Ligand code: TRP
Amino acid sequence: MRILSGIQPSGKLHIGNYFGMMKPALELQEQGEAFLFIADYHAMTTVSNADQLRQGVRDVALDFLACGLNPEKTAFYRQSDVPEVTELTWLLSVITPMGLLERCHSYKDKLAKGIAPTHGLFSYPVLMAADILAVQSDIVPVGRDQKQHVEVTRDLAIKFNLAYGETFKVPEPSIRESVAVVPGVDGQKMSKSYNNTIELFAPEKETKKKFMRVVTDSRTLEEPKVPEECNVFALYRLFATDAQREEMAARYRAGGLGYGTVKAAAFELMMETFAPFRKKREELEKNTDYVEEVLRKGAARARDEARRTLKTARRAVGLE
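For the sequence I just pasted, show me its structure by itself in the form predicted on its own.
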């Protein structure tokens, strides 16, 4: 079973990225043949600063390797190091109905956030389809909000196969139902777009300040509280054991517990959880040649697959 995931280098990775995408992707290393790419082409729809893009790619690579990505089990690569994907994007574009793209909610959502409407932003799902189909993925793990992109990929693969003959494997989405929404410091879903994130590897003092800023309700110290409705508890439970969660929930309901105490406990658990990752990241920062070699080897594996796919597709449409 071949599994593909991708993540944009559009800013510092945060707790929401870790539990929503990174941790599940790392777990998939044990379940099949994994491909994981840093989506720098996709990031260009929102990142226009070259230095920022380069730094973003570097940070994503360091973060994943620090958090346990095994390059022997996962082909880890930059999207832009597999140029076959862009040619495949064109071959898919010529059979992509405009109406299909017009119905994609991601484009509308990004316009609503003030992102400039460009062809790249509009045709984003076709590039994503090329990413998936180039390596003939069986499974694409996504959150429910991204399921539509995989459905578009399936539609395009089927349409191309019907028009030109069997060329692409039709992938299946794997919906991460069990992943809880991680709240940001303002209570909304943690997102770089909302500027409400708690970064994975920010300095300790900065991280603690972020935890202490997490919004809560106005219940007094003495009042019983509802853990299921609390943003701080939602963060605490991500790092706590089952026993720790049950104990903290009981303290919430009993009253006499201040939110500041829970914020401090959540911060300590996060620092404890990420301590070995932080140490590994510091080591990797001193060995960037190794990081580049990992990405180079990952790209070579991905290109082997993409070349075969593209050759088949070019022959199918009459370019060879």
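The term rigid core refers to the most C-alpha atoms you can superpose between the two forms while keeping them within 1.5 Å. As the structure is a computational prediction, the values presented were derived from the model and not from experiment. Positions refer to the first chain, counted from 1. Compared with the form predicted in complex with the ligand:
- In a rigid-core overlay of the protein, residue 186 has its C-alpha displaced by under 2 Å between these two forms.
- Residue 75 is not among the residues whose C-alpha shifts by 2 Å or more between these two forms once the rigid core is aligned; its shift stays under 2 Å.
- After superposing the rigid core, the Cα of residue 223 is displaced by less than 2 Å between these two forms.
The structure above corresponds to the form predicted on its own; please provide the structure of the form predicted in complex with the ligand.
Lone chain follows.
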């Protein structure tokens, strides 16, 4: 089984990214042949500063390696080191119906946030399809907001195969429904673009402040509370064991528990969970040659697959 996912280097990674995409993808690396990449071509749809893009790529590389990416098992690479995906994007573009892209929520959401409506932003899902189809991935672990893009990929693979003959494997999205949407400190979906994130590797003090700022309802300390409706509980449960989660839920329902207590507990659990990752990240920061080497080897592996796929696709359409 082949597994592929990617993430944009467009800002500091946060716990929504971690639980929605990184952790599931890192767990899947044990179950098959995994490909994970840093989507720098995609990030160019929103990042127009060269230094910021370079810094973003470096941060994502460190974050993934610190959080347990095993470069022996997973081909970890920069998207732009596999330029075959851009050629494949064109081969897919010419069969992509405008309507399919016009229906994509992500494009509309980004316009609503004030991002410039460029051709690149609009055709973004076709580049994403090329990423996935280039390595003939079976499974694509993503958060719920990316499901539609994987469906677009499936449509394009099926359409291409019908038009030109069997060329691409049709991939399946893999979504953890239990953590499909991690709330941000304001209760909306946690997202780099909403300024409501809890970053994975921010200084401890800053992280604590973020937890303390998470919005809650105005029930008093004595009142019984509803864990299922509480943003703080939604964050706490991500880090808690089943037993801890049940115990905390019972304390909510019983009353006499203040939100401040839960916020502090959630923060402590996050720090505990991330302590080994923080240590690893500090070590990696001093060893940039190693990080570069991992990305170089990963790209060679992915490029091998992409070249093979592109060759078949070029033949199928009549370019060779």
